[in-house]
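In the form predicted alone, a lone chain appears below as structure tokens.
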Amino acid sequence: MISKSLFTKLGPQSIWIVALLFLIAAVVPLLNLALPESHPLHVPSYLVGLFGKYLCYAMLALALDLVWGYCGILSLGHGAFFALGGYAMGMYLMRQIGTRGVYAHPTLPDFMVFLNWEELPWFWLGFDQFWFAALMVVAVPGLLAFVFGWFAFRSRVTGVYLSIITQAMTYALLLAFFRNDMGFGGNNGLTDFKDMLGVSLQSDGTRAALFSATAVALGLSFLLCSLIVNSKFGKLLVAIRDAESRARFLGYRVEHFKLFAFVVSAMIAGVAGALYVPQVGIINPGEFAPANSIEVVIWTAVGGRGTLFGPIFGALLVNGGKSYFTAAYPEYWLFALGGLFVLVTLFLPKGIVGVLSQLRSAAQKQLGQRASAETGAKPEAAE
């Protein structure tokens, strides 16, 4: 009965894609460890790690798509949700690594030793334990969330003016995490990572190990972005977005409803950057620039927002693309992304998948017409 009810909200298209990321988080890893690698269907390693990087990006481009394509937030700062969970997660990593790092410190990390740090400061406590680095790559970003979106949704700023103050925010937290005296790595970050969960982060099995969990995490995310667009809920964010001044009218408080879908949009890119940091090896401030929020932007836009699956299939397409061009042609690929936003803007509004959408909804009413006009026409003949 429940998974009836779930078929229904969701719809046998968000169903089959849900299964098929299920699939490939199986399939892959198989492909990777169970074939010898002269198997022509053999995937290698690197390959593993580089799709699992791809699926991270689809995960963050999904959780702005939420806001952005189903809320109207264009949020300019998203990279800064998913530095914060990558954050979380390095934390957890280079407490793993004890004595086994190049200052053999039991209990501090090789730049405090080098910076001459005499003991761990108190915001690293408790990230030796991988249940704390969890919950804490969701309550960090998610916290983060809700204090900014208390403040801006509460004062009603929107449009424009709002992706300026998200952009501030997460170039703010650039300057701050390259500061030495922050204790978070300064310019260098979090690298050198050994091991997770008692496992060596270079063997192939947790290079798929973390590939299929990517894969079902991002799973998981569309299903429940699906759950909350195909909602009450999600049809009054809808309406938000299209005309917030009559939801306000009709009593809706409509901040709550954005703080609500900001704040679950940040937790998933959170859990994007702490899938994203074992599988790249390094997070450093870097991760914070604008310019890596501007690029979540154009994927969701090439793609398609307000559709779910248009941002996934644009974050691998534009990602698949950037690594293919910065290898042939790296002096031309900023300008292949330049105007490919562009041309998507002026021709595409509605992205790949969007436009696809509309010319399946234009031929299937076309074949409707055709059908009607052919069973009027059979009576006229008989007669």
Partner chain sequence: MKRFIRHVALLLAFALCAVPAAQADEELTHLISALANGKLKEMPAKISALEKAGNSKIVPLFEALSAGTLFYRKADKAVFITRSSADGITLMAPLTLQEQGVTTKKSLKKIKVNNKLRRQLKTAIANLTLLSPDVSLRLSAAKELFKSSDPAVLPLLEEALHQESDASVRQAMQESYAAMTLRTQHASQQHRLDAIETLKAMGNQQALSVLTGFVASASEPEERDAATSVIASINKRLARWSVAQNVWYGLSLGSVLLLAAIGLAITFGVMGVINMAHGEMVMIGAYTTFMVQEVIRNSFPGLFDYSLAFALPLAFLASGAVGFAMERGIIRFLYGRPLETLLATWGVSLMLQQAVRTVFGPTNKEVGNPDWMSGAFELGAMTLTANRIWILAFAFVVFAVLLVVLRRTQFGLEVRAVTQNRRMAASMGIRTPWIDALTFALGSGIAGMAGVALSQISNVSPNLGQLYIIDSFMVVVFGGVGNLWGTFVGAMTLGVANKFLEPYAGAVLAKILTLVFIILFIQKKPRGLFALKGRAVDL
Given for the second form:
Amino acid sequence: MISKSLFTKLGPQSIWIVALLFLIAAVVPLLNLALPESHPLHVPSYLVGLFGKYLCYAMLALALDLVWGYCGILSLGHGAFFALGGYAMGMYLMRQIGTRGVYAHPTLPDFMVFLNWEELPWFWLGFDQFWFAALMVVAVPGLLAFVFGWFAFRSRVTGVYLSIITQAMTYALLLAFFRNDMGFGGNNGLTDFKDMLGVSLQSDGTRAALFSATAVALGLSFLLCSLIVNSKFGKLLVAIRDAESRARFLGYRVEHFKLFAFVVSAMIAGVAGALYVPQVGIINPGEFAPANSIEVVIWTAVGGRGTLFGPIFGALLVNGGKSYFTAAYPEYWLFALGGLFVLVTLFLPKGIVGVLSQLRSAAQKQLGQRASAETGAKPEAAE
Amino acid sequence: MKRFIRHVALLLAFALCAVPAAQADEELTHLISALANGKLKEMPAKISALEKAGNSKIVPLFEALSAGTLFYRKADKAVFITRSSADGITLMAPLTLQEQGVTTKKSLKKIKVNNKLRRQLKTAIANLTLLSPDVSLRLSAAKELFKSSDPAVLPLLEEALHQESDASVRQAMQESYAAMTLRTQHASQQHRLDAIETLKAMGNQQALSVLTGFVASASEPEERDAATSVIASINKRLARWSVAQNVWYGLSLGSVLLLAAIGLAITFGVMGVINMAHGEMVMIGAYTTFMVQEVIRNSFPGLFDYSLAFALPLAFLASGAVGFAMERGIIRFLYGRPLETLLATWGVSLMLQQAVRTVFGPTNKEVGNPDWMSGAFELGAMTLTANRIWILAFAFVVFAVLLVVLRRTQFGLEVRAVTQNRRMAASMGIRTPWIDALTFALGSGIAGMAGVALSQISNVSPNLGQLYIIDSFMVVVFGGVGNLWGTFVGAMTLGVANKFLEPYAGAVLAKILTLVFIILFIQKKPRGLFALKGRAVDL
Amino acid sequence: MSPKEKQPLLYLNGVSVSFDGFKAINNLSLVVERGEMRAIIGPNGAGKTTMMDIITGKTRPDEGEVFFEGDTDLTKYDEADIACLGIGRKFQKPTVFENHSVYDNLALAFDEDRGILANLFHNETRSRRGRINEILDTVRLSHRKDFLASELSHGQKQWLEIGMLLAQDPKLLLVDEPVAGMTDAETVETANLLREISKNHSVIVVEHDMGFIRDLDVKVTCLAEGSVLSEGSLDHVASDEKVIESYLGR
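Requested next: the structure of the form predicted together with the partner chain (the form predicted alone having been shown above).
Shown next: the complete complex, the earlier chain at its head.
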């Protein structure tokens, strides 16, 4: 009964995408681990790592799309939620190093020993437990989004003002995390991780498992976002995006709806960051850089905002392009990225997926009109 | 080193005018060559002898000895002042400073010196220069003596004071005399009380440290009390001055923020266009300055002091042209879609950065300060550097000119008409697209001029613009969009607030606190300090 | 009748508000009874829209009192609260959700729980669908049910917005210039529509179109410079010297 109503609410397209992501999560590790390297279908480990990273980016873009594409909140600070999730995971991984650090201190991470700290700061307590770290991965970004959004939406900061202060937020966090006395490793961030849940991060098995986890997490996030945007709540988000005051005069507490979407989005971003850190092996304040957050916006814009598949597609496409460019023509990557910003905003405001679905619906409409013309029921011309 | 050369040159001029005293010179030469052989232990005596025998002519030699550039030739033990140059080491005669050819380092041996000797040399130099006919030399000598505690200098200083006619030198001598009086405790009680009064009038950090030292060792309670009360009053005065100094630093930072933000106040504030490439307009201005200076250095070195005067209009034109092209090529298609404008201009900013990086390289470029931009002067107990004063003045002038342009000219009238009611303006015969493009070019051009100013105080690199873009937006948003005075007050407020936070929180934390403050402030007043009120602003 | 129901529905007394020194509303007093339809006329800048802003909580008055149903002080609430209290508003410029279908526009306006959870786990019911279809008939948009609102003509958007007010089922409808930009035929239709609506609801209509006001045939209030200039039947108001002076012209 529940699954049936779920199915009707989501529509076949979303079901396919989720199924595909789960399939990838199951098959890719198999192709990586079970097949010998000489086999044509073997997926090399470096590709597993690379695509694992891309899937994290896709999840971040999906999170941004929920607030930007559906609710019109252009956050230029989503990188901050991603980074906070990453730091929460990084802190867990740091505590897992134990005595294997350079200074072999049983509880203190190396950088604290280096700074002559005597004991673990209070906010590092509990991070030796995976469940606690996993909780913080969603709780910390969620809390920041809640506090920030509470103030911002309640006082009706919208449009570019909101964008600019979200940028200021991530910039302030960037400066703060650079400070050594913040207790997050300063400039160098957190790195030299050894293992996670008792298994080495370096092993192929762990990497494949992380890839699977990311693909599953992306699939679940997609499912969650689909459920939200296809509910009446989702329609209301779009309504708020298009005519905020109309929604307000209909009696909706617009700020609560925005806040809910913003917090959910921040939590998804936090999970993406947490999955990203063990795969790349480092988290540092650079992740808070405002430029990073704006790059997420372009992934979403290229793929197509206001569609859920668009940002995933865009993140994979742009990052694939980035990997290719920075290897082949490192000089020209920023030209390409900058040009992409300009071209997409000028010529593809709905993104690639948006344009495709527009074409499809236009074709359908034409078909429908032809059909109705044939049956003689002339549609009334809109005056 | 520069100062040394100046001293040398002055001395040289003096030496040429002086009546040659051949006999005295011969004795000097003898004493000088004695420096080449002998032990460190014997040096104090030799220096005293030189000091007694010589006059200010010996000062360059003392300075060279102190700086470690006095050598003797191994072959004949002749003593030289040396200067390293491209093709080896240039030798100069110790008294006349005439060049004596170039040699290699191997053939020379350095005349050793230690810190004790350096102190002695310093006093000796002061002694010699206190009576020099050159005012600036006497002044620096008098100031130098403030830190000395050699009671032997006192009589000399007294004599110099007696002869001195220049008021500022006299004052410096009196202050140094007072300091020495207190430090050495040789004089009478009345002298010491006078000295305390003199230092009270001086009232700066130096006076404070002399007085603190005096209180620690003073034996007479009356003097100690006098000194203690003077210390308290100086501390009070210094606290007041440090507030003033902070205000100055704040205004100085504010003027930089104003310069960076004022172009944005036009493009964002007046036109409502979010230009994320605004920082790059500033960068283009800074690189224009660099290129102008390169051309001047290579072709017209004499014009270097005027380089900024050439750079200003060129930077205005360069950034203005880029802005014009941006408006025509991109932004005009995006009016009414502010978020898209934001993204497209960000793209432009990435491309401009990379273009500059490709052409000029990723490293910092050296942009020189013309003479009139360097140096500093003191006002009470605070120091004002020339470049900061000029930038403050420049920011004010740009702001004033902009106000006049927008309020008093036909162009300004048309700009305001277009921004208030585009369709009405168009039907009145104003070419609105043209006004849009020109307004945007104006805002960009002003950013370019800001770049010229900023090149004088910060590194010129492809990232220059990124350093200022967030701050600029903060200023405009804080001040209230669409209001130039808001931008002005916003820049100054944020500058001063930042500098007042810095002593307590440190530079980074102060900046973070300012950002957090603005974020909270926007919650309270979403439209900034000077918001335009009215019905249905957002409908 | 309970004492509460004897009270007027809307009661404004001595309301003033100014923007940067300009008095948009100056000591305005107005009473609207239950079931009444009231037309408000007045020159541009008379404070008609600002008055609506004050009633719906968008603008806070500097002084004066605004009461709804006798004892609800509207100055203490914001837009969403006031909408839930039962005051619906149509904007001067038709404002509908352009990217939603006509049906969805009405469904979003439909009078039901405005909470987050209720909207996340919302299910369509037959009675709701029936009610929305009725409203579609009332505002003459049944044949446009599945069109996007952005595909409607200007007049249809005005009607859709009125339909959304009906779906919201408020006690009082504020309708700002409903016939601006409409053809004559549409104007007549709109007058009929509003008269129909006023059978079950109280309505305040702001309009410049005198023919339309005459069609409505209700009590008229003329505002000028932020206060009431004249009040009564259209003929009474139209013959008032002050009204002729400041608004209608000779």
